[in-house]
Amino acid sequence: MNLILTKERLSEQVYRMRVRTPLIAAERQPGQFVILQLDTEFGERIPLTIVDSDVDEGSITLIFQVVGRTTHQLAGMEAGEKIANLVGPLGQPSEIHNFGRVVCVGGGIGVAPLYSIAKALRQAGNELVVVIGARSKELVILEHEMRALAGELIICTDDGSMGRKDLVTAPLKELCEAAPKPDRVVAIGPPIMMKACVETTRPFGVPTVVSLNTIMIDGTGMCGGCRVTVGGQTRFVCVDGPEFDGHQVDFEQMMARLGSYRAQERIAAEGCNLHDEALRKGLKE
């Protein structure tokens, strides 16, 4: 079980895997995640969404960007190997109704889980705006799939290598302004990004739902590390979220917490890559 099916690199550091896994396959709703773990003594705990299922093939869509230990030893992985630990599907389901226009932002690797939640909000007959943010034009994802669901894809790059030199609150705000304005705005990407685009439909009073990544250990809510603050309350991403209404999340403190284990992190990133660089060398010689 939990074998990797396929594995497909969509950018210099982004994967997307299928992997086998019918249970989790069969219960899978919109917006839920699993925990993974490559070593079962010693690995650590990952929370990555999934993007996709395929319930008569049993398997499950992944999309990760290599950005630490585990993550990249994932990127290592090729199909025929398995996956020691999978845990889900976790959290709570994302609200599907047909709410009429829907605006949905992605900013990086956000737009993967995005994407499952915009394919579901299109099949309950929502009309779907999609942004999708990106430094440049080798860091954009996905846009074929966003493409064959929006009826308008607008893509944003910081340098303007692709689609418009702008921030993804740019076209929000226009999107805002005009008449009629969305009835919904789902965003997800990195927590600035999610904050900003908050900010950005306030003023209009247009609900804005955003999906947080937030550190994770068992997803039961029992060690406390996705603690967050929403509406003065604290709740747990993994258990009351991932999606909560972005204008009651209070990003400063989750932002501040999530810089928490920024060194340990640095120290196990520069690990991996000197790892890469005998490897290099190994072959080299």
The other form holds:
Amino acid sequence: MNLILTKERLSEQVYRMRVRTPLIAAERQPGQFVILQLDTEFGERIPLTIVDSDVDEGSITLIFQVVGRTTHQLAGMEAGEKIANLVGPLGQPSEIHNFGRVVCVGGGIGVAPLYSIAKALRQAGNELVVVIGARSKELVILEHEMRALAGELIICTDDGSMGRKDLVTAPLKELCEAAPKPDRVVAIGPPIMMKACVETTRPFGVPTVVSLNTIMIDGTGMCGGCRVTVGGQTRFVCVDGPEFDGHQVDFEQMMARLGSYRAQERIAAEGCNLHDEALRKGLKE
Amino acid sequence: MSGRPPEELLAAARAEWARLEELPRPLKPRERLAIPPQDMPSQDPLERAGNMREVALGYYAEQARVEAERCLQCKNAPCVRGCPVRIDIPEFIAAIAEGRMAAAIEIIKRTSLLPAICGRVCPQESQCQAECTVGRSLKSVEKAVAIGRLERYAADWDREQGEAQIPETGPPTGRKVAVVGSGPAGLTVAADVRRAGHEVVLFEAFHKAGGVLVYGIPEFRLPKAIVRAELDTLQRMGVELRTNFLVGRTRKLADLLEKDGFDAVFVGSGAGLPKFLNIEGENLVGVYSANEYLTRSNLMKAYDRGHAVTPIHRAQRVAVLGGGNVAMDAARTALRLGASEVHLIYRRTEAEMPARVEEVAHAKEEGVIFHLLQNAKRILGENLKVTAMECLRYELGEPDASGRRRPVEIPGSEFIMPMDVVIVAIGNESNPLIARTTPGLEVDRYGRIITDEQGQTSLPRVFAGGDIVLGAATVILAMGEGRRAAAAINRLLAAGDA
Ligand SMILES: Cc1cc2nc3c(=O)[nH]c(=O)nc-3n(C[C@H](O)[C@H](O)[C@H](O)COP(=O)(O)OP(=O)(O)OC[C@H]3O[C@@H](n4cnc5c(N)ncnc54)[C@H](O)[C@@H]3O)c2cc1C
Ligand code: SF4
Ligand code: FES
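Structure of the form predicted in complex with the partner chain, given the form predicted alone:
In what comes next, the whole complex appears, and the chain from above leads the way.
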């Protein structure tokens, strides 16, 4: 169980792994995630979205960016090794219907969870416009996979090394302004990007779903550490989410809670020189 | 809880034992009542507030025998009536008094599965010891025979004898039982059902088994090695443990019965849903549920800064809201994590605190500052981080439905205390996951699974017990419910119509 079948590097700090875990693969639905821990005694528990699953092979696909001690350690593991602890599938599955025309916006590593949802939306008959944002060309992931799903694919980079030199909100705004406006937007990425996206769609009244990646411990509703305020009410991301109506989410608070341990995490990640840089990147855009 | 150093307690017990040996046997009740109650040797309060080691060190052999001599061996044994699992208290105490330790533990184990744990965490002062004739005669529950400490002494003696005896298991029956949750209820069911020869798989959502015993109750009150030993015994009996398995998500409960070949399921999933106050500021950075705070420290070992990856805020001023065991554990953990001030805020008075008396005393000795008849009104912050808490004073009004005088707000009594961390420890409700994913499983309006006396739920072959049925309760009640449900499961499987 939890055997790493394949591992590949998608960009400088982003890896894709296929992991054998037949029960999770069988139950998993788009939008759900797993919690992973590498050391049973002292390791931390971190949530990762299940990007894809293969029931016949009994495997799931995970994509992660090296941002802290656990992801750094995971990146150092190879096919043939086993992940000590993996529990799931957790969270509510995505709401998948034929909405019509859906704009899927992914920023940085957020393209990975977005892919699983985009795939399901496409299968349900939606017409997709996919917007991918990244700092530069090297950091664009899943371009080919997304192209296969999308009627239209727009890539934005900060430095213009690929596609448009723009923030994702620029094409998103254009799409909202055009007639007919999109029936739905799904935006997944760094909190600051999701916040910018919901502010972009709000004036147009386009329903916008976001997927929140808060700090978690158990992932089963036991600790409340993942809580966020949505529409003035406290919700637990691990059991009520991870997807919420973006127009209702208190992003300021969510970002503050996400950053609660930054100083301590930096100490924990000593010896991992990618860490600070990764954090900066994760929060940029 | 005299705070006398352990050596002094030992010397006093030795002298007392020598005195008792001089007296003609059997001792007269009057003589027994004159024996001084034996205090629990404890780590020095100042020293222990800086470490995670167990606070209560356990009786010395001499103390155990002296304390056991205090028991009057009442014919009607009121203490047994106060014990949720009806341990034969006078009999095991008599065995200790006579130095027959093996017999003492054997008597306890007839009814209790986890004596080393219950001896440490049961609220004896409101159970067996509340009924004790000695306490009644001396007009103080605190002077009752220290049944819990004697139970712990016998269990610790047993563990120190080396390799635990593995209970015999009956011949294989070919029947298979799934136990969901590895807290005290689940552990008990697993043991009792396995003993009858059935195959048992114990499913646990976390990466470690033990339930609240492992993630909630801290090391300084219940060393994890004790829970580990119980789990080892279960595994050596042949119980299969599957951690990282969340029933309802990894597999639906119905699938266990219909597809995976289980003949019965026991649900002991506990009361793991933290309640919040729903006041302003509760989602600020630095506000924790006690579950989160304790899980970070205990299960994830955040107190061990050198090894653990999981962080926890090391705050100077910590407020804990609540008055139960959970609140005491959180407050005392905060001290051990280096807080300079820990404030415990409780709406009622100390008499109403649901915590064990010993925990309240320990918390005070260690320097937790108690604020009674006060409650948080809102939590204040700057840059979305906690900086202070606004409290309100209360006074006791008319008795409510529970007979306790209801605290009423004193208007205009608000005041502000600066704080870095606020821990909400006002209780837990039932985790709804299993009920939501199991059609036909009936729950009450608090989400607790409804069962009959035997633990039978609304679904055939599905049983439940412990906190998921009782609401946040106690270890001993969870164990007692587990015992009854296991007996029902064993009967069902023996009858062969499952
Ligand atoms: C901090 C704290 C201190 C306490 N102190 C005391 C005390 O001093 N004395 C006392 O008597 N009682 C005390 N209690 C209460 C006592 O611990 C509980 O009443 C008791 O543990 C309940 O046992 P249980 O077996 O029903 O559930 P739990 O111990 O809660 O165990 C339930 C287990 O089930 C697992 N689980 C839940 N859902 C699923 C699922 N869907 N699939 C798989 N596994 C699942 C959970 O992860 C957990 O491990 C305390 C509680 C807390 C939180
Ligand atoms: S009630 Fe007290 S004195 Fe009487 S048998 Fe029980 S423990 Fe002994
Ligand atoms: S992670 Fe603990 S409740 Fe969500």
